[in-house]
Structures are given as structure tokens and as C-alpha cells.
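Below you'll find only one chain, the form predicted on its own, shown as C-alpha cells.
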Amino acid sequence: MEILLEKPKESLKDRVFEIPLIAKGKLITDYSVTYKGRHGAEFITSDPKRFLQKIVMKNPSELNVLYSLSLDEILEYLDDLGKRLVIEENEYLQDAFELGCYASGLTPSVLYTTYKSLPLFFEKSAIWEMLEQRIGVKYLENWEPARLNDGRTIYLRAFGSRSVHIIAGNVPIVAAGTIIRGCSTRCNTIIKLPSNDPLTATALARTMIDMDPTHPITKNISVLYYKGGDIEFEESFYRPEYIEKIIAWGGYSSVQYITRYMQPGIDLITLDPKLSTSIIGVEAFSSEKVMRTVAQRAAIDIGSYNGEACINSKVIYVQSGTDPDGIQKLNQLGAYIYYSLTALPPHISTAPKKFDLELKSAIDGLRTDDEWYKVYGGENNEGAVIVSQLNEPVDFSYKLCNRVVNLVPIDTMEEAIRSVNSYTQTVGIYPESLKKNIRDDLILHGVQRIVSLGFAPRGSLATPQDAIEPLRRMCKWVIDESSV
């Protein structure tokens, strides 16, 4: 297969994408039902009202199934699994590929790098240190004893549970993340495709049936796309008898409309869209080589997946000072990261597929007042740096995006930590030693994650997300207690 790298070429309105929906195992092709997806791109699939009873699990018991395989039996599949994800190799992600080039937010070179990275997290010493850091493979395994102080001795185990996910499609990572989670606990996995990415969990699954379609962990599996808000096919799938756990990524206004679906039984975990920030301390301009290296770390906050994931920072606090002398410095910074961040390569970040038409215009309007902004590139939609010139974000900051970031200069490291909220999760800071000094005040009003500047991009299925344990959480956590 000859990889598309640059602008599709072939005519949306020539082309069609059949999205199969698979329940429990089972390809379903009974394409009924047409959808437009992001950036006009359209897809074909079956009407999940039809095949509801061959989508739920309606008897708990079918998962003992999965209590007949060891943890390493499973780690074994998933690893197989790994390893036929190879996108040259694979014509299922070939198709979502294809349809991503259209439907995803990330360009061609980027979104072609994360599905060849696919296979790196389906590698059994991968997923054995999540569960381990994230559970403990000993729960997942027996009933682990433990003596209470009154005497009692109690087993705990975690159980896997009957899930659905509501996934984002930013990126693919999202859906090879929320198969591996749901088969290495033994869930009943139920996947809502998003409408940017409605091939990617369809691919891998599809991969598990070609696989072994008799294998318990394919029969765990259920992919299906329908528009949210359809409420004769919701209100018969989200019940207590069918489901257990929902785990929604989402917006504020998604995630308050699946809560409608919440009863006794129903555990709702969120993953909702955060924004991301650093911060840089005064040693960044301790010489001019140091200077060009922290532009260089920032950009990749900045510009990885062209800045459309949760991790890419919107907002650098900088402690330049606010003084002139300051200022000047503070330009110069931003000067050397719009450089590196258009000098970042194409498999990392290149300029957006589509720039938002109201963010140009904001950005064109600060041009014309070089008294209270400093503007660095834009005007090829390329992405850009705008430099405050008073220690206040830009109005709009909260609508960043497409590679365009804001650097506020700051005197004390009191006013970064006081823009941080719960809204926030990732914060890059340099230098290294800054880190021990804010970040338990940076915890304490919001923040979720804090790295070094430069490695936002670099997370793993083996921590925390967004300062919760969604892993554990997807398990029940359930005792027996002895009394002799």
C-alpha cells in the first residue's frame, strides 16, 4: 500500500466509508444508515436500534469466560494483537487511516505517526506494568487476603464490568487505550465511535476477529457509531441491567447530557477536555543557548498533534519580568519558539489542516496594537506565538488552538499558579528545579499532571489521567468476609 502523506486528492462527495458495526464479536454489515462525519467527510453504518440485543450482555455469568484465562493468557492475546497492528500490513487501519485523512483534525504525516506507534502499546511488559502500577496484578489474579484489627480476614478482588465507552477521536491512541484497558481487566467492552475517528476501534477489533473469533476477549467486544442524542435507542441501552460502567470523554455539554442516563447501578467516569499550560522560570535566559533550548521544548508542548490534544499547552507563564528589559526578553523568547515550532518535522506537527476562521481574526485584530501584543507569524495560518506585552492573557485564550500559543509575562511564580483551575492538566516547567518549589500549590488548585517542558507528549497507559484512576475505577472492587 502506497501511505498517503499529503492532501487527500480523491472528491468527498465520490467517496462513502462503510463503518461495520461488531457486536460481541460479530461483523455486522447492514449498512442502513448514513452519517456526515467531521470535515464533510461521510460513512455508512448499521442502525444500532435493530441489534441491541446482540450488543448488550443481558447475563453477567457470560463473563466468567474470561475467569477461565490466566492474566498471562490474555496479556498473550493483546500482545498478538500488537503485533498484526502494523499499518502497512493491516488493511483495516489502511481504511480508517484513509478516513482519518478526512475526519481526524491531524494531518497526514502526524496521524500516519501515531498509528505506527499502535503497536508499542499492545506489548505484554506494557500493559503487565499498567496493571501492576495502576491495580495490582495480584487483585486481577486471586482473592487476595488481608487481616482487619478486629479479627475478620477479608479476600479482595477486582472484578471486570459490563462498560461502555464514549471515546474521543483527537487522536488514535485514544481507542487502542480503551480496548487494552477493557480486555486486560476482563470487561465487556461497548464502544461508541466518535465521529472524527469512527474506523480506528473498528480496525482493531476487526483485527481480533480475523484473529480468533471464537477467542472470549473477541467476544467481549462491541463497536458501534450513532449520533448522541438519539433517545429511543439510549434510554433501552444505558440501563442497570445491561450496563454497568460508562466512561465518557467529552465536553461539558456532552457529559452533562449522558448524566440523564444515570440510576442506581450506573457508574459514570469522566475523561472531559482539559487545557494545558507551562511555565518557565527566570533560568530560561540565563544565556542564549539555553534560551533556544527551552524554545525548542516548548514547541513540542505546543505543536505535537498540531496542538489538538489536551496536552498541548495554550498559555506559557514566563518569568521574564514585567519590565521592559523583561518585555524585550519575553519577544525574544517568543521569536525563537514560533521559529522552532515551524521548524518542527512533519511526523510530529505540521501546520493545521483547517485554521479556525474566528481565532484568525482575533489574531489579525492584535496586530494593529503593538503596545499590548507582540504577534509571531499567522498570517500563512501556520500556527503562531503572541507575546502579551502586560501580564494578562489574551481574552480569548480559552479558545486556543492550531498551533497558536500565548506567552504572559510574569514577575512571581504566585501569579502562574494562581491562572491554573481544575480545568487544567497538563503543565510543562522549566527549569527541572522549579518543579519541588509549585507543585503542591499547582495540585491544590487544579492541576493534574505536571512534566518537564518539552515532554507533555510523552504519557503512558501506566499513570493516573486527569487526576483520577480510571482503570480501577472500570473494575468492582469486591469482598469476602470471614468472621471465624
Given for the second form:
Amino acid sequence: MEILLEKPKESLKDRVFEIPLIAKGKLITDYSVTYKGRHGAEFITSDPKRFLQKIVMKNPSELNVLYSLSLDEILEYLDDLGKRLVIEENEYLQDAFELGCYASGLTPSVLYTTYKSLPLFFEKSAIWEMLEQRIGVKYLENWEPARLNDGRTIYLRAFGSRSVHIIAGNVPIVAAGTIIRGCSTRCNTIIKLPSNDPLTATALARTMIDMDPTHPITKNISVLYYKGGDIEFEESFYRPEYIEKIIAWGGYSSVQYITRYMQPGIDLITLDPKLSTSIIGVEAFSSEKVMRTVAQRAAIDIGSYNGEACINSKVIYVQSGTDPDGIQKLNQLGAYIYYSLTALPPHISTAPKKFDLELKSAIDGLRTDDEWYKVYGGENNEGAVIVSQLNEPVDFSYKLCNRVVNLVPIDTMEEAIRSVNSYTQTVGIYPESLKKNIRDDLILHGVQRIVSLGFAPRGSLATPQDAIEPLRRMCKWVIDESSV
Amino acid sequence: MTISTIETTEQGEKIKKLQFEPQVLVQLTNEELFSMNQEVVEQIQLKGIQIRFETLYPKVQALKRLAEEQGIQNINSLNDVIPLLFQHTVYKSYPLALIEKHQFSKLTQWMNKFTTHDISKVNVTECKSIDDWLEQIEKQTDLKIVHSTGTSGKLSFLPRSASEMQNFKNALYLFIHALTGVNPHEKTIPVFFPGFRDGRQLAQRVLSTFGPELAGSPNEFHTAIPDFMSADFMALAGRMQVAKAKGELGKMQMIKALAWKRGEILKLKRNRPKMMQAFFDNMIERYKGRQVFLMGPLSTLISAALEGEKQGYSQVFAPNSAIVTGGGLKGMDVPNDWYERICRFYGVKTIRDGYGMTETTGYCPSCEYERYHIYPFHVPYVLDPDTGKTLPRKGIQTGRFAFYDLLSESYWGGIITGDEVTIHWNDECECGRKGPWIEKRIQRFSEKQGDDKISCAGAQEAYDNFLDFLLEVEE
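Got the form predicted on its own; could you also share the form predicted together with the partner chain?
Next comes the full complex, and the chain you just saw is listed first.
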């Protein structure tokens, strides 16, 4: 297949995409339900109600087969799987990419880079590191003894659970990470596909089926699409006799919506949408050369994944000072950042597919007056740097996306610290010395991840996520108390 | 075609006058306005925009700046003005922090860039609220600034002056006449408005200013709540709605604390149901069978009618009464036959509505074929939503609605809205009105994209929810 890196040219009108259902490792191609997509395309898939009984695990003893496998065997399986996820050789991934070119917010060249990186996530050493760092391999493999003060010995083990993942689709890595997390912890994993990435998880599951349809890991994967809000289906699906954990990505309204199905016996793990920010200390202005380097590093945090990911910096607090001299320096930095942002290579970042119209109109609304905001770029859809001339972010800061960033001048770090809250995931900081000084305060105010400026996109599955431990929480931590 | 080729000299003179004083258009009748030849209309519109540009360019700093940035010195065709249209966000481009920190002199300097009136000298040092600020400007200058409902979380401020309010009155009378057949210039009838007595939000300001005149006397102008609708309160209600949609509980508490500093809430909240009841009781008991004007958001009119039905009332007013509404159903849960039922309750054959916004002087009336007709004093445009370029002024076009409002005299009347519309440029409507018309289905782009913005008509509801939220603990 020729890999399409340009914007898809053909019209989507009358195109029909097939989304097969995967029920516990079995491919089901009964296409009886049609969903109308955006831009006139349609996709067809199975009726989830009809196959519900084939998807859910009614008898938990079925999980037992996963305990006949050693962790090493599981990691070998995933390592093998990773080797088959080379997009040039994997038709399913090619299909997922082709559909992603329409459905994803990412542009084809950036989307392609993320698909290219998939095999790395499945490497044995990477998954071992994740399990060891986040859980402790010994708890997955054995009943691990511990002595209590009263003389008793308890045995502790992390068991897999029967889980549903309602995943995000802004980056295909979420689908891969979900499969890695579920399989390596011996979970029965059901994935609800998102409409902005409707085929990646399916492509991975189909590769598993091709690899070994009878393998216990393959038989513990289900992937399906249903429309969130299909109450009749959801009520029969989210039940404690089938499901122990729901891992829900998504916004306030969609998570609030899931809570209606909460009842004793179901544990809800939420991964909320996050915003990220950066803080730049006065040291950035020590020389022209440093300023340009800082601008380049900031551009990476703003522009990677086209600014579509939770790690992308939207507002940057800069200790330029708020006097005229400071504002002038800040404007200069803004110009440099704009230059660096638009100079990022296309496999890392491009102009978005479609610029948010409301954001565009909000930016254009600032142009009649530069007393409070100075705008670099944004005439077309390439992105923009809005430099606040007062020490306040723009009032539409929550709408910032599509590589539009807002620089805010501050005199003291206090102002930056007060601006973060529990929605703030990543804060990229320059210089390192400043990071050490303010990180504790930032964390108390809600921040969940602190990185050196320019390294926000460099995440790892081996770390906690959003200040919680989803991998540990996907497990059931069971004790055997022995009293003699 | 040039002006001289227009059929008769008399008509030529009239049109010439209209070209140099386009606001005079609003003094014509509906019949005149909707029977004009489109070529003539466009000539008047072009000349009108040229005159506005020439006079406003040196005096309105924001326009000057935009024109310089775009390198535009002359307007030779209707489409030439498009790069100079303001985004609808322009009138709320001030930093919210100015209000939070009571920096009203800076807000004054900002507003000063949008009007020919010099408000730079207005003393606002004592202002502690938006209401104070607006009041001081009204006291010390000719400006009567109106504000939007603030449903996006921020109020827009539009610098209308006394002369423009007069234009508004005429536009409103035209609109009422078109919708109801009652000409307010010739006849006064009792007016009912289920809202506040006064306030500076546009619809509120228009009714509180012209309601008594429409009604013939202040005693015949009936409102439900005898209070002033505070701009600060509306701003907070809008911010609350946004914070709620985003799940920002901390911010909600902060807004609540801000609002609680104001003592009148509790009183209003307690008395509100009684006031509404009294309003409708008065309407039904004292005005039954009489001809009245009833104006209000559609949702309020429906709730009142369904409630009144339960109490056994129907055919409340004389069939020649005029019911004027707007705002749509905004997701309200209504019975299928709601329209027939409210007509039966109020005792009228039809209830029609209009389309407009804070930045338009007057509204586009809907006709019996469910189409919004655009008056010649509003120069319409349909823009490609992606490129911002204009779509041809012919055929049927769907895109972003923009307009130039020729009834604005002291501020720039060109606006790019947030609405998606479909305009029929050449299809003559069966109702007989000439000129372009807008299809009934109008959508906000922000809502299309699944934004958290609530609809304009949702404002009253936002206000009510806000009151509920404020009183959750304290009462």
C-alpha cells in the first residue's frame, strides 16, 4: 500500500468503512449497524446487543488460563506482537492509518510518526520496566509474603480483573498502551473504540488473532464500538457480574454520564482531560542564544502531536517582568517561539487539519488593539503566539488548541504557581534550578507531572499517569492472611 | 446602473437622501422597504457603507487600526468591506481581569476605541461594578452602552448612543408591525413583558426604554420583576455556566462568593415565583379579552401557557393581540402540539419571531412561510466558514453570517457573527417580500463543534440556575 502522507483528496461521501467486532479473540464481521460519520462517510459494525454474551466473561474461572502462563511468556507474546506492528508490513494498521487520516485530529505525517513508534512500546524490556516500576513483578508472579508486627504473615498478590476501557482517540498510542496494560497484568480487556480513532485497537487485536488465535492472551481481548449513551446496551453491559473495573478516559460530561452505572462491585478509574503549561524563569533572557534555545524547547512542548495531546503546553508563564522593558523582552521571545513552532519538522508537527473556528474568531478579535495582547501569526492556520501585555492569560485560555499558545509575563513565581490547578497535568520548566525550587508548591496546587522544558512529549508507560497509578488500580490486590 | 437612471426624479431624490443618510431607511414603511428593487438597495447600501467608512475611519481607533493593517483606504464594492468587518468577539476583547480588579478607567480607554464619542475623560474612579461603570458613562456622555447576555462567560459591550437608540425604536416598531400587523406608530396597547423592569442588556434596555411608549403610559407597561437586571450579575451567571460546563468546582465556589457579596439575591430568589404568578394573574384577570402586546423569550411564554392551561384558562387575549418572541425552544421538553396550544391559550392565530443580536439595530422578522427577511438597512454577507472569504451574493449560500448595520452612526456597524445561516439571495418569497431571506434553521458554530457555550436564549435560565446555586447552602 502506498502510504498517504498528504491530506486525503478523495471525497468521503458515500465511503463505507468496516469496523469488525472482536469478541474474546474472535473476529465477527456481521455488519448490521450503520453509523453516520462526519463529512458524509459511514461505518458499519456489529450490533453490540446481539454479541454481548460473546464479549463479556460470565464465568471468572475463564481467567485461570492466564495463570498457566508465566510473566516471561506473556512478555514474549507481546514482544512478538510488537514485531508485527510495523506499519509498512501490517495491513490492519495501514487500514487504521487510512481511516485515521479522516477521523483523527492529527495530520497524516504526524499520525504516521506515531504509528511508526508503536513497536517500541511492545519491547520486552519496556514492558518489564513498566511492571517492575509500577507494580513490582514479584506481586504479579507469586503470593508475596510479608510479616506484620503481630507476628502473622500475609501473602499479597496482584490479580488481573475483568475491565472495560473507554479510551481516548486523540493519539493512537492510547489504544496500544491499553492493550499492553491489560495483557501484561492478566486482565480480561474490553475496549470501547473512540470515534476519532475507530480502528487502531481493532488492528492490534486482529494482529493478535493472526499471530495465535488460540493463545489465552488473544482470547482475553474484545474490541467494539457502541455509541456512548445507548442506555439499553450499557445497562446490560456495565454490571458487576461481568465487569469489575471501568477505566474511563474523557471529559466532565462523559465521565459524569458513566457514573450513572456505578454500583457496588464496579470500580471506576477516571483519566480526565488535562491541560498543560510551562514556566520560564528570568534566566531565559541571559543571552540571545539562550533565548533562542528556550524558544525552541518551548515550541516542542507546544507543537508536538500538533498540539492535540494533553501534554501540550497552552499557556506559558514567563518571568520577564511586567515593566515595559520586560514586556519588550517577552514580545521578542514570542517572536522566536513563533518562528521555532512553524519551523518544526512535519513528522513532529504541522499546521492542523482544521483550525478551530471559534478560536480563530477570538484571536482575530484581539487584532484591533495591541495594548493588551500582541499576536504573532495566526493569519492562516499555522498556529499563533499571543503575548499578553498584562500579567493575565487571555480569557479564552481554555479554548487554546491547534498550536496556539499564550505567553503571560510575571514578576514573581507566585503568580505562576497560583495559576495551576487539578486540571494541570504537565508543567515544563526552565531552568532546572527553578524546577527544584517550585515543584513542591506546584504539586500542592494540583500539578501532576513536572518536566524540563522541551521534554513534555517524552512520556513513558513506566510512570504514573495524572498522579494516579492506573496500572496498579487495574489489578485486584488480594491478601491471604495466614494465622497459626 | 447609476443613480441618474432611476425611474422618476422624485424617487431619485429620495434614494439620494437615503444614500447620504442611510439611517433614514428606518423611517420607511415595511411595504416600502420590502418592495425596493435589489439593484437600488445595493446602491444605497454601498454608498451608505462608503459614507460610514469615511466618517468613522478617522474617529474610531479600532477601525483605523484594522484598515491600516489590511491596507484598505477605499471601498468600491460591497465586498470590499469584508476585511474590515469586526469579529463578534471584538466587543468583548477586553481582559476580564479589568473588571475583577475594578480597573474601570482602563475599560473606558478600551471602549473609547470603538466610538466617535470621546469618553476618555469620564471619571470612573469611584466605580466598583460594571453597573456603576455603565451608569457613570451614561451620566457623563451621550453614550448608552448596552451589553449582551454573556452566555459565553463574558459580556460584550456595544457603544450605542442616544441617536442610535432612536433608530432602534423605529426598527423595533417596523419589526412589530411586520410580525403582528399592529403599527405601534398609530396605536398604543398594553404591553406585557415577563422580565425585569429595567436593565442594560439589549432586549431589556429596548423594552424598558420604549415599553411605556408602546403601551401609551407607564401604567400600561407591565413587567414581572420590579427590579433592575444587573450587568454584574449576568456576567457572573455566564461565568458560572461556563465553569459548570467545564467542571471547575473551585471557580464555581469563587463566583458564588463574589455574588454573595451582593445582598439583593436572597430577596429576589424568595419573591420571584410570587412575582411571576402575580404578573400572569394580572394579565389573565384584568386584561382578558383585550388586545395586548406580549413580548418575551419563547420558553417563558410556553411555560406560562402550559401552567395557565392547567388552571383552566384559554383564549386569554383578543385575537388581534400581538405576541412577539425569539430565542427558540433551546432544548426545552415540550409537548408535540405546543404551538397550537400556546396559540389557543393566548387566543391568537399565530406567534412569530425574529432574528437578531446585540450588534444589530432591530431584528429580521419572520414571515408566514417561516423565513427571516432582511431589511435593507442590514447589509448581509455569507462567508465561507473556513477561509472567511465571501460567498457569491446569488443563489442559495450556507456559511457564516456577517452584516453591516447601516443604522449605526457613531460606531462601526460591520460584524462577523458566530452563526451559520442559509441565505436565499434571489428566490422571491411567497409572502411577497423582496430581497434576500434567511432560512429558519440557524446554528451557532460553537455549538456545532460541541462547545460548552449555552444558547443566548438560555441566559434567563442560566440566571435562574445561578440563583439556585447561590442559595444551595446559604438559605
